[in-house]
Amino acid sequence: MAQIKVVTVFGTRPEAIKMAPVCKALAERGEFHSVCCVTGQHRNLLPPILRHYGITPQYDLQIMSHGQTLTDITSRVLLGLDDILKNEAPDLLMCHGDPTTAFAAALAAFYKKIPVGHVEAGLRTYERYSPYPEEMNRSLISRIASLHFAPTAGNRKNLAAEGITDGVYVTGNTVIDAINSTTLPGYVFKTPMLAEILAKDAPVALLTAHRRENYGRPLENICRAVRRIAADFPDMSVVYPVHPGAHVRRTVFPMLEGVKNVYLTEPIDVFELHQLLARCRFVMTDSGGLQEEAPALGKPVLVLRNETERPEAVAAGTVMLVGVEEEPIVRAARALMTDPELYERMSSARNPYGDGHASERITSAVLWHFGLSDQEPRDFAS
């Protein structure tokens, strides 16, 4: 085999952040012919990431539409990839994590009998509707994939418990590769609001909340808690990049707009977000990626969910699972603001998710799998 042709497919910003270092690693190795396909699921959020890594997608499915459903995304990705996979006939399709884009891409490859490599494999909550639809997406991808790039040894154990032991490699998480290149010393914020907030030299909390299972009452509880936290600590700024989805905005804006020290912004590009993350005091989030990114920068995380597929950070002590009820959220945030010992313990906990070399391990594992390397990849050890 002269070259291994790999088609990478991603569509959301979290996928792009975590797959861009993999695409770059593939492009830098002569053993690979790398083909990049974006689906356009997060149409306006990908270009800065692609530019940073010098990635020009060969294909763009342009699936995004107003009010799109999970069925819309799945069907459009399947149809969009049909001819691409037929014409490219890759040796491997690589997808990431748990978005619907990733599941649909894996299914499209399966229909063409093309092997699938799953980056960020083996994460589980074992609650099929939490997170929804991600828990089912990643479980189904695991049934399809031939290569499983598990960030941690715990993720490998999850796969083994499901009978998946072949083609499993512990690599660390590629988000650590990414954040090592996007957090820049001396960075000057382009967003005037962020520049003004950070110039105050006062505590900043970063908040994100957008998961489907938190729509309605849970998100209302989160907003009520944030109002109380903001009132308790008037010198602190809470920065909330609000997801563009209507279900989120019609709850968040009526409840938080006008609160003096809560700043509701449009989604922030990854570089601004990572600089903000590096400079904030702590994070409140229902996101998955921030649970991995924040520990790498020594930032405590309050997870606004009832369960997490990333228990390693909870065990390490850098993440606290606080749920979606108002009182526990307020209590945990107050503790981080007033208890120096707790803050020091959480901020100094060791990051269990990687050392910045996950993409190298992934490319090495692919070479080993296809017989182009005689050096078996070594697992990442947290």
Given for the second form:
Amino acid sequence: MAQIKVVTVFGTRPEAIKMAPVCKALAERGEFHSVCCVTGQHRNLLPPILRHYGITPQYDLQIMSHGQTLTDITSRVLLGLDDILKNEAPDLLMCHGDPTTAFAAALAAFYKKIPVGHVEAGLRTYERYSPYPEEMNRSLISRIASLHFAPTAGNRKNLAAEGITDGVYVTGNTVIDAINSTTLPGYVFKTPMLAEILAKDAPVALLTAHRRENYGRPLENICRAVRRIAADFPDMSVVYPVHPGAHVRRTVFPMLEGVKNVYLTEPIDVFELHQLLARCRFVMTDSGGLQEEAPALGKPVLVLRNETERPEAVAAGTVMLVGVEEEPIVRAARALMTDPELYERMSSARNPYGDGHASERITSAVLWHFGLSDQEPRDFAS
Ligand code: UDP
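Requested next: the structure of the form predicted in complex with uridine-5'-diphosphate (UDP) (the form predicted on its own having been shown above).
Below, the chain from earlier opens the complete complex, with every other chain and molecule after it.
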């Protein structure tokens, strides 16, 4: 085999942030012919990330449509990839994590008997509808994939419990590779509002909430809690980049717009977001990626969900699962603001998710798998 042809497929913001370092690592090694395909599931959120990593996708399926359903995404990705995979005939398709784009891409490859490499494999809540549809997506990808790049030893254990032991490599999470290249000392914020908030030298809390299972009542509870926290700590700024989804906006804007120290913004460019993360006091989020990034930067995280597939940071003490009821969220935020010992404990930077070399391990594992290297990659150990 002269070169291994790898088609990488991604479509959402978290996939792009976490796959870009892998694409870059593939492009840098002569043993690979790397072909990048974006599906466009999150059309507007990808270009800055691709630009930063110098990635120009060869294919863009442009599947995004107004009010797209999971069925729309799945069927359009399947149809869109059909000819591409036939024409490219890659040796491997790589997808990431748990979005519907990733599941549909894995399925499209399976239909063509093309092996699949799954980056960020083995995360589980064991609740089929939480997160929805991500838990089912990632479980199904694990059935399909031949190579499983598990961020942690715990993720490998989850796979082993499902009988998946071949082709599993513990690599660390590529989000740590990404954050190492986006957090720059002395960074000057481009967004005037962020520059102004950060210039105040007062505490900032970063808030994101947009998961499907939080639509409606849970998101209303979160907004009520945030109003109370903002009122309790008038010097603090709460920055909330609001996801473009209509279900999120129709709850968040009526409930939080106009609250003096709550700043609702459009999604923030990943570089600004990471700088903000590096400078904030604490994070409230239902996001998966932020649960990995914040501990790496020593920032306490209150997780606005009832369960997490990322127990490592809970065990390390930097992430607290606070659920989606108003009272516990308010209590936990108050505690972080008023109890220096608790804050110190939660912010002592322990990072169970990677050392910034996950992409290298992944490309080395692919070479080993295809017999182009005689060096079996060593597992990442936190
Ligand atoms: N993020 C970003 N801008 C924002 C909010 C989040 O760049 O306004 C980044 C964040 O740093 C993390 C990723 O997007 O890397 C998380 O994406 P999301 O919450 O959509 O997905 P999840 O991680 O839950 O899969």
